[in-house]
Amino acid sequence: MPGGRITLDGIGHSYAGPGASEKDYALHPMHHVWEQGVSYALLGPSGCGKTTLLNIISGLVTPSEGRLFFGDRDVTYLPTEKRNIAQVFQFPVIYDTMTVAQNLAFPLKNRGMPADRIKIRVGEVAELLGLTGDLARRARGLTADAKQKISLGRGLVREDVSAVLFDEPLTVIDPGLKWELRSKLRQVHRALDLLMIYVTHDQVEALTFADRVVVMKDGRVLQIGTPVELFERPEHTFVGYFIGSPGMNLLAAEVKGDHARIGGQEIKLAADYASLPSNVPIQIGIRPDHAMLAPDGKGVRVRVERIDDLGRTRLARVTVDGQNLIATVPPDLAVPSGEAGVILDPRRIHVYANDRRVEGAVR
């Protein structure tokens, strides 16, 4: 299988055309190489780029600027057609009237691929995808996981493909099977070894499809990094805000050195931040996780306004200095009213200057 690598080189897009003004730019030139084999996830809001660049990399848009590579070939301006790639959408592209088996082959059956090598793919890929019983049935009749499942099968089904692109193929599936759906593509994925590209909106899908997270937001991309760099170290406020339920804690403050100052209050940080840049706003970062209620006296003082309990877990939503924050309350702990301490881990913590994370120097 030949599968390749994708080179974003200075890929950008303004719908407004030349002569476009900054804020014009549905996606904003970057510069990225996606490798064969990786899965990734196109996540981020409604309006973020994430659409226009899976139809630039599926030769639907043309890019105002920058090239496009499949492994060392200019596809910058070639048809989809030409492109070599396997498309998935949000809704089933599937004939009715077809058995399942006649869905699957249709792909290879246009290419003139000898019947008998079309039987056996078409086999292993039913088999992947759990369709085997359902080879002889036809479509019309079947629901609508099973349709979607169709879909990504014919999607790939040939083994010529540079890249498979899925826009939000788990859209119109029934909650409960969707957490299925996606263990299958992460099954497929493996099998196959294929660089694959995922828009949504939706983190849960991201995360847990991909081995790489694209986030994106305003036409740019914000950082690409595993679900656990993601959630660990953000490198923008936005990532941390976004990525998380509920997401990373963010607040205003003085940073000197290896402490941080919110109103009249010290925080410890494990380094050192000596040459933070000036005139730009400062902001500290921590998980929910690792910020843990306690009794008044212990820790930053706060304000307790608000107890969620979610069974296995409770959040305390709390008030620092006029910022809203919110820790977690440990099983033992018996909730104080009113005035209480957060305890914040020093390793934990991050420092932001204008929505960027600064590294700190550990001593």
Partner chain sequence: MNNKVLNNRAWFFVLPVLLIVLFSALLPLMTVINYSVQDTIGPNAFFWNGAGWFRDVLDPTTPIGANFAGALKRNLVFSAIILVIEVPLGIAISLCMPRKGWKVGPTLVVVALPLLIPYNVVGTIWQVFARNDIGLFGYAINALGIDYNYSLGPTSAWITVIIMDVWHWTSLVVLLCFAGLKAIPDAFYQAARIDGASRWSIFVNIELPKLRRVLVIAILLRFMASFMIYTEPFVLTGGGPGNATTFISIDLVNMALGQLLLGQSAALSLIYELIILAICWIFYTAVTHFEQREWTRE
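So that the term is clear: the rigid core is the largest set of C-alpha atoms that superpose within 1.5 Å between two forms. Positions refer to the first chain, counted from 1. Bear in mind that the values here come from a model prediction, so they are computed numbers and not experimental data. What changes on going to the form predicted in complex with its partner chain:
After superposition on the rigid core, the Cα of V172 moves by less than 2 Å between these two forms.
Taking the rigid core as fixed, one finds a CA shift for P107 of 2 Å or more between these two forms.
Right, the form predicted on its own is done, so what does the form predicted in complex with its partner chain look like?
Single chain only below; no partners, no other molecules.
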């Protein structure tokens, strides 16, 4: 019974217990449906509630409010071992007394699978993770890499799970092997049509692993979208800033109609923002990839502070009306010092009111 979707109905958690104040929440109440067969990445800085959310789904934490459904079944208070969930943790967990094969077989054995089928399944998973040669060895003598592979293997060995949850599983893995294992996980995901949720604070890992990325901060989900959506239309200033390296430029501005004003300079926008709320901070955001440095006199007038040569590209750190901005230096441009211009692509400029993106009216 591959389990279908997982529904969070107003799930929230505060470690302080009931009656907690707003700031005690590790996870603010939220609604979300995790679709079967989709791989999600939970992305956010440390302490943003990603692991809490994951542990609520696996049942290691009981949420202080809301209900959790696997398909149509309410599992909010069902203990972990009765849920059909596999979870892999940040640091390797292996059973010292057992061989690699016994470690991989453990979750199946505990659920009473016949020995011959266990053997086949363990063989498959070991093959997938490159552990076949080590099956008969004691698990405790192996390297951290191999131990984490065993942990991953125990997460993947059960075929009947509703979801496989990963809590930063590649932290201890060597960088080279990381790529390999991540693509293996994608491969498994495609083959098994499973719901996978992958927690990470590494945007590259999130963007390369997942179909959909859930960006979280301070216990709230800020945006759920494909990697392209997150890059091109960040719904929240934090998403713009957190995704991309370097992140999105955010400049305080006055926006009137289809123009933004910074200091004395006007910037053309691609849409009309007639009904912006008043009394909230307004910002415009543009990615460094879409802001091009130009000779003085073109585009917005800026002051060049520093040029960072990254080898493949050069980035100019400039200021406009005292605010920092990062722009790309075109390959053929001789770097101007002092005053220069920056050309902003109007279609790539987003307007944020109180950190939330505002959709303008396109004429």
